[in-house]
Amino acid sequence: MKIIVPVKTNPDLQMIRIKNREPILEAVPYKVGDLDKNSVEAALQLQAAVGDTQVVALTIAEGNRKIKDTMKEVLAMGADEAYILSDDALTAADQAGKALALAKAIEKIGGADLIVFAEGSTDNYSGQMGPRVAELLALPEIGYAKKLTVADGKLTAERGMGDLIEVLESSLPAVVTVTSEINEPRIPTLMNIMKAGKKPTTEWTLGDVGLDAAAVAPQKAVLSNLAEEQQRKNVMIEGSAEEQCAALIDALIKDGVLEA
């Protein structure tokens, strides 16, 4: 069994700092993002619980220059081989262009049993990649996942559903994405740190996968990415201990944050 695990190397959130309402992403390092290893860690729990089961990362390196070095903690957690796409084209393409190339590559690499993602990228959260590969791969797609298993050729999954839990089943090969719920993301030791290096990490660019910058030339146009503006009104409060608490709670009431 092959599973593949697509994940996305994102801005570290912490680093990012905001100027003019707008973040500044010079000299933030990369990293893989937090709900990407929820669906690595499912990958390699499954392959715990199938056996003779190949994890294999895909990426794509969207101007990160050490993403080598980023995607080794994916093969620290326990995956056993990574694939990167890599093109100057690809920093500018939108979840469309991005989706085709990772489609062009999975069918490149063979193809999988199951193609698990997570459900949304720390940055942007579209949620829209696994959907988009299932289409063009015309694999089926079951979305939001907190439960998997697979069994005689089929995947089971739940989700949950407000007060219900969903149960599907599907036929392999399939797609899935999964919640951060589903499961704690493992802490590499070192020793498998310091084995992720010897494991074999393949760079392809949109050329070796059938594509040109064309292909993959964003059909959208982002015009804004703006923080919320806010507008501090510099209240002073003054006294004792007691007379600044119920200025302060006269102030909240008057702003309506709090009912009288």
Contents of the next structure:
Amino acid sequence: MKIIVPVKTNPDLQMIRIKNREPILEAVPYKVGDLDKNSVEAALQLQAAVGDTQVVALTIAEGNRKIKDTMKEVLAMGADEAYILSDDALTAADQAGKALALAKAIEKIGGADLIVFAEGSTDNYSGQMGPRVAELLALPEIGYAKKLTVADGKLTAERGMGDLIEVLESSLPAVVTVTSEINEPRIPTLMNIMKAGKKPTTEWTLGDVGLDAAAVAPQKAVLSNLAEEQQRKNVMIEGSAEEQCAALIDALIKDGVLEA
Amino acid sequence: MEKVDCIVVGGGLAGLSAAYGLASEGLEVILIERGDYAGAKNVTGGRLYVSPIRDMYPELWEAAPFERPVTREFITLLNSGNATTIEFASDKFAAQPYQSYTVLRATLDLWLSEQVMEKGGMVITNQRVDELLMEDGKVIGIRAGEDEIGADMTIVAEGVLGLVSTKAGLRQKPSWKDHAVGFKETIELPQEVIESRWHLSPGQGAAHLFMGEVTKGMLGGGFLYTNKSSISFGIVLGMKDAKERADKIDVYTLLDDFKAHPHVAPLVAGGELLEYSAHVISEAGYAGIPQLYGDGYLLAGDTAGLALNQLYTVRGMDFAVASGYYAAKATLEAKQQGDLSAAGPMYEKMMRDTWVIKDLETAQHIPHFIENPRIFTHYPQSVGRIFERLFTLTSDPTEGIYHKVMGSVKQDFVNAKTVKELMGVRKI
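Okay, that was the form predicted alone. Show me the form predicted in complex with the partner chain next.
Below, the chain from earlier opens the complete complex, with every other chain and molecule after it.
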């Protein structure tokens, strides 16, 4: 069996500082998304369960200049090889463009029996890649699975639906997206990190998968992604630390937050 | 068991320098670092003296992402009611090649690790070395989690606590009594503000040390280094003094008090706190250097006790780089001779024949000298009193300059204690 795991690498969210409501991305390293590690782990567990299975990681560089290093983590977890789509035109692409690029890359890899996505990316979390790629490749898709099994050429997936569990079955090939509760991603061991450097990594441009910049040009523009600004009370309390504390407590009592 | 030529434990300056030297000569080297990346867990007050290490890997220091060259030195004697600052600028320090630079380790160490990888060295992060593998008293490799890797030579540069090397019995467990703790804030300030506050030409930097009120009489002092667009601002404090102090002062309040001191607050005003960090520093000096090598291993950097506090300069990173450099050099030479067991003695000789151990030896009386609390109370106050008297003008008839100054000098400096301490100064 062949499993393709498309993963996203995103700027290390813990390293981003916000200044004047803008994230400072300069010098922030990229990491494989936390949620993407769940999808890699899911594929590796299927590999162990089914046997004779190849796990292929696929990603879009999206401005990550050290993408090969970043992807080593996926290889160190246990993926057998990695493909990287690296093209400046993809940095500005929207979900439609990226999904198209991923679908074309999957075709060029030669397709797969199963394509495992994370439920969404760890940074933007639009959750569109799984369904979009399934549609482009005309494959059945199951979203938000929290358990996967493959047996007798069939995929069985469980989805948590509040107070009940839905069990779905699909023929292969198929696309599935998995939630973070599906597993606890493994931490690569020293030996596996050492081996990861020797695993094959292939870099493609858009041209290599039969696309050009126009094909992935964004069809929509993000005007703003800021949270609504709320009107605050703007009460400034001045004085020494003790005076400020006393005044703050008084103000909170007046507003009914604290009891007198 | 998988085996490589060399394993380096720890991705600080010592480990990275060793790995760089080994990888440059084509040895198969693996550097293992606990943090997310080399530099993630590494802390400095702020300044790297490049002069002593310039000839070791000159190509690195020409390209390294330093913050600012230090071209101005400030020393402030800080008292509760006054402050005396010496500002020293020299054309020599303001011209290339610069003697020292301010650095941020997250930037510098990460960059160095990339240089190691470019030379073919393997830098593995997020992995903790749990123990050294021993066989008949010889270090034969490491264990990390369930994985064991063998090596002909293991260079242990795991930092000041030296957990792995101590566990393996390669050095004594360090005593808190001869260590200090440094803690600092990185505070963001615009470049122009930094340059105007410390009288700097664009791009140039300052080192600013503080003594006296900062540590409330305890061994240590304050420091402030200007980075590109932030300052490293903190305190180094002797653990013994801090722990044995009668009024059990909360150490963390020292930094707040320091920052709020009327003569310090304007320097940090308007800054935004970016991060806190802290680091243990050996104050043992020469006496704190363990046996530097044994069968199959070399110790480098803080693990080898290589740190020097001379009050007006605090060094550690240059020692770390030098020890890593010599560890690599000795290993390479020994390998070429076909006898790796020669590496240890060669390493020690290189360290002893150069400034590395010699500087520590020269300064060996400093740890005892600076144990004297009067250095952190009496003397800063005395200097403050002299200047306060000198600059004071009242409606009373004023004294002559000589009387103003000598009155204070006599009172504070001409006494048995000071004379005795002056004798002590001759040793350092």
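Residue numbers count along the first chain shown, from 1. All values reported here derive from a predicted model rather than from experimental measurement.
Of residue 245 and residue 185, one falls in each rigid part of the chain as it moves between the two forms.
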